[in-house]
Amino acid sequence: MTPTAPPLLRLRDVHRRFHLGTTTVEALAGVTLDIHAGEFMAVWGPSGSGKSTLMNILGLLDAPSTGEVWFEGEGSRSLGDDALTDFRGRRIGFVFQSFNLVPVLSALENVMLPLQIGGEPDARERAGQALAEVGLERFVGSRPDQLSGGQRQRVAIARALGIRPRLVLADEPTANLDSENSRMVVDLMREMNRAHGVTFVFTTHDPRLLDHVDRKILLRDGRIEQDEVGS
């Protein structure tokens, strides 16, 4: 991480609302934030903080209501709907709680999935490549539902790698494991960011993985409560 570069990653004043009926809920209420390439940090909270929303916002998966993201310069509101399915796809690897896998698809095929639909000629050989990364080259043939919850997860990460991206992020990556796959899998992308140079946000309700971090950010009714740096 080099801090005096330009942030990865620039929020400023974001807002994000949603109209229920007559109701209006601010998820995000004036988020500003800065994140460098090469961080490896956590946004942590209680449910209902908010931090499914940012996560949303911080891959270009939904817009702010107010303020503005930038994402290495770019500004997400100069970007068409195409443009921002390519800038995900090429620049943005996801890993969700539930996993995301393709059932009836081996761990290679599933990995190998993001990387045929942005047209890479050398799909088979990054998927295996990413797989080994992460400890499963003996099960590249095995579907979903052969595995384990933790290594359904290391499944999710590797396909997240694949595509080679600036930035992973992993909403809950956790919240369907035990304590131990849960250390096991923070751990995992610890050495991927450490190995690749890549950042990493991840959300969690469980402050015991705080631990692993460099930062740390409670997110509290939409707003930075607290943004630590070190363990």
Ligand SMILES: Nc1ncnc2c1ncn2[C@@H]1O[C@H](COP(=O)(O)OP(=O)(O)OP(=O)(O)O)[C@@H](O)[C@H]1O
Second form
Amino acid sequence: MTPTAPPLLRLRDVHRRFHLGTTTVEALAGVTLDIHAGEFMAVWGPSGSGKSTLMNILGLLDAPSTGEVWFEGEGSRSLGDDALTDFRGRRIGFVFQSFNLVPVLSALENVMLPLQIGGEPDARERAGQALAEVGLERFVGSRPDQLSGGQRQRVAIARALGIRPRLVLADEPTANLDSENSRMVVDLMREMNRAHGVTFVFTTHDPRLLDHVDRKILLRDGRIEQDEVGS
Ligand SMILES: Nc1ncnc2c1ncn2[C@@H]1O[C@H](COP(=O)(O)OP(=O)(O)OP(=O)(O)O)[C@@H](O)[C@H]1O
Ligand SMILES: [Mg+2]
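Condition change, the form predicted alone to the form predicted in complex with the ligand:
Zooming out: every chain and molecule, the one shown earlier first.
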């Protein structure tokens, strides 16, 4: 028998409960899911359906209340806090709705930041390459307030990709963009997915963006209601 690589991410019966006073909110109510290396997928569903909670668990930023998560075959429960931070820092890039760039730093310095944290000796060169790939070579010296929303999100994508991650997670990356820039951001993520084989998972409220993904997962009340391959 040929050994097959484990999926990039494996979730088994993941529940995430939040306790608010005497009530309990079950944000995820039994999610079972495999994500394979190279997938380009979207998680969609109504507000409060558990999308951000799921993204935090996929990104190993949060742990399930019950259930199991494996990243490349490694059980997340077996890693201590420091090991988990290191593991995440080397494998996962994050893109946020609000861009989360450091306002006083240039685009180049923003992209360099995670590379420097990871002790990468060629941080400047790598950051420059990442910015060139997203079409922003002319803006390396610009601060976030000198860039448009679409350009800021491209910087954020370059920053996520700089560490050469296995996975990029983007929670509502287009929520603050108009439809043209939203398309551009999704097209760019797709291009990076194809060029580097990086797995992308993003959440969205916008059904128009679902035409561009290989797989879409509909969440409702913390459960997977549909898991559709092909667009
Ligand atoms: N830290 C928290 N403490 C308490 N409840 C929480 C917490 N995070 C999420 N929840 C609850 O869990 C449920 C799912 O929230 P989540 O943020 O995952 O939804 P979402 O699908 O991302 O929504 P949106 O589309 O509005 O971003 C909601 O009922 C929310 O109130
Ligand atoms: Mg959310």
